[in-house]
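The chain that follows stands alone, in the form predicted alone, written as structure tokens.
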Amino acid sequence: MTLEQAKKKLSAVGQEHLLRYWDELDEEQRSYLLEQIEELDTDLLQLVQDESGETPRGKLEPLGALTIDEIQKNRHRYESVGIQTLKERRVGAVLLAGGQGTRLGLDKPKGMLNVGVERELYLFGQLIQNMLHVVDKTGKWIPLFIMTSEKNHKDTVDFFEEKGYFGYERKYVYFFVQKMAPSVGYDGKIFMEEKYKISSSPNGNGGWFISLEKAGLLDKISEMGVEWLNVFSVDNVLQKIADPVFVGAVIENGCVCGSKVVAKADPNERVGVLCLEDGKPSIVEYYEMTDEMIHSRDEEGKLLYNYGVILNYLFNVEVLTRIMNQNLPNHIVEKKIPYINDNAEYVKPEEPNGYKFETLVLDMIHMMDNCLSFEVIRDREFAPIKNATGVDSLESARELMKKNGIEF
């Protein structure tokens, strides 16, 4: 992109201020700024001008689950199908690891958090250990795709190198960088982080597939014959990855997608709930639910909106590829965004001062024709580390690790 092309693109959307410091930049900085401007999705700016930027929800209805008891009855059959599929290397895993551990007091990738007490045990290492259990059972390495961000890519790759990939075969590990989206003020003006750098942030957990494709890894997936991708988050230390029973259940039930869920601990638990929206699978966030939805029960007294998602999904690659060109909706989220002011001084706000744009996995679920809701035992598979203390913290995760016999 040339300077003239950049000026034309920015003037069309009222963002000419991004070139304010052009004359002060060296050649390398100018080149970097032009690259960012070329990558800018200016359509996102329209969301700020809309009242909420959100698409109204359709008709929401409860969705049950394949319960723990039902899974147990068919466990042998599901596991046999899953193991065979894994032996044929038709399943890959995608680790969403683009975030930093800031809320946990760690200025590094969240996966570098040491969850150990008596020994070093990092989140990344425990997740790899969880995968190795399946590798041992099937005798086959599972292709692992790790999504980083611009902010933590080098730290993540260097850490895996330093730790010898935690015993995983490195030729089956692929890193890719998540796409970024600009950060804007309440007035719709894009913030600058430095004189040559636009303020941006990862484009949400729904951006993993398009980022994978942009990195050229979709060709690698096709070449390897991978038909299913198990997507999971970095912060759940008990996460079971490429679980043969889960894989087999999704396939045996003729579904193109599956989601692991847990029964809610109480009606007001702050988790997204798997449901139906206009007859298709969807996820309703806890803050979107009405009191009636939260407390509705069936004849047996069981919550109708009972199954919370834990960010562990299985997607059919062919279906994902087919819908990839259908744009995922973007959500605007209020955030505290550091920026440089009119005097080029760096400002770190203490209150929200603008918006970030995110795509969400829950919208990918809604693009599927069906989704198997697969219930798991909470204490065995759900120990998220999101907070420094209290609920879903390192402390609570360690208690569950101890309960599951993990030495730390």
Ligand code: UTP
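Remember, predicted model here, so these are calculated numbers, not experimental data. Just so we're on the same page, rigid core means the largest C-alpha set that superposes within 1.5 Å between forms. Numbering follows the first chain given and starts at 1. What changes on going to the form predicted in complex with ligand UTP:
With the core held fixed, residue 189 shows a CA shift of 2 Å or greater between these two forms. Relative to the superposed core, residue 13 undergoes a Cα shift of 2 Å or more between these two forms.
Fitting the two forms on the rigid core leaves the C-alpha of residue 70 displaced by under 2 angstroms between these two forms.
Structure of the form predicted in complex with ligand UTP, please, following the form predicted alone?
Below you will find a single chain and nothing else.
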């Protein structure tokens, strides 16, 4: 892209300020800046202008779950189907580790968080430990695909190297890098990180499959005969990965997708709830629910919108490949975004100062024809670390680790 073309592209969307330091830049910096402008997805900026910022929802209806009791009745059957599938190496795992953990205020990948007290116990290490239980059971390594971002890729790979992959067979671990999206102020102007660098952040966890494909890993997946991918987040210490009972239940129920869910702790809990939207599976965020939806109950007194998602999904690879090119909605998310101010000084804000753009893995659920809602015991499988203190924090996760007999 030439300077003239860049000027034209930017002036069409009121972002000419990205070139304000042009005269001060050396050749290398100039070509780097032009490259970023060329790649810039200016359609995203429209979202900030759009009052609601979100696509309107279709007709929402409650969706029940395969309950813990029902699972228990068929546990043996599900487990043996799952184990057989894992033995045939038809299941891979995808660790979403491209996020920035801004709520925790870390400057390292979240997986490098030490959750131990008496001993070192890193989130990455604990997740690998959880996978090793299944590997021990089946005698087969599960291919593990780890998504990082430009911001944390090197730190993540170096850490796995330094820790000897926490005992996992490194030949079954594949890293891939997700895409970035620009960050903007409340006025819709894109921030700059340096005089030649547009401020950008990982574009959300929804792009994982496209990024996997861009990295050439879909070939690997088909070569290995992997038919199912279990996608999970980095910050749930109790995360069960490639759980044979879950895998078997999805297959036995003839579904193309499954989601682990927990019964809500109280009606107002801030979780996304699995439901139906226009007859297809979908997830409704807590802030999108009306009071009626929040409080309605069935004849037995159970909440109708009862089952919260915990970011643990099983997807069928063939179906993912078919829908890969469908666009996911973009969400605007308020965050603290470092930037250079008018005096070109670097500022790290204490409070949110603008928006990032993200696509979300939960929106992929709506692209599936069906999704098995699979209830799990909350205290055994859900200990997310999102905040520094209080709800979903290191403190609350440690309590749950203690309950589950994990030494830390």
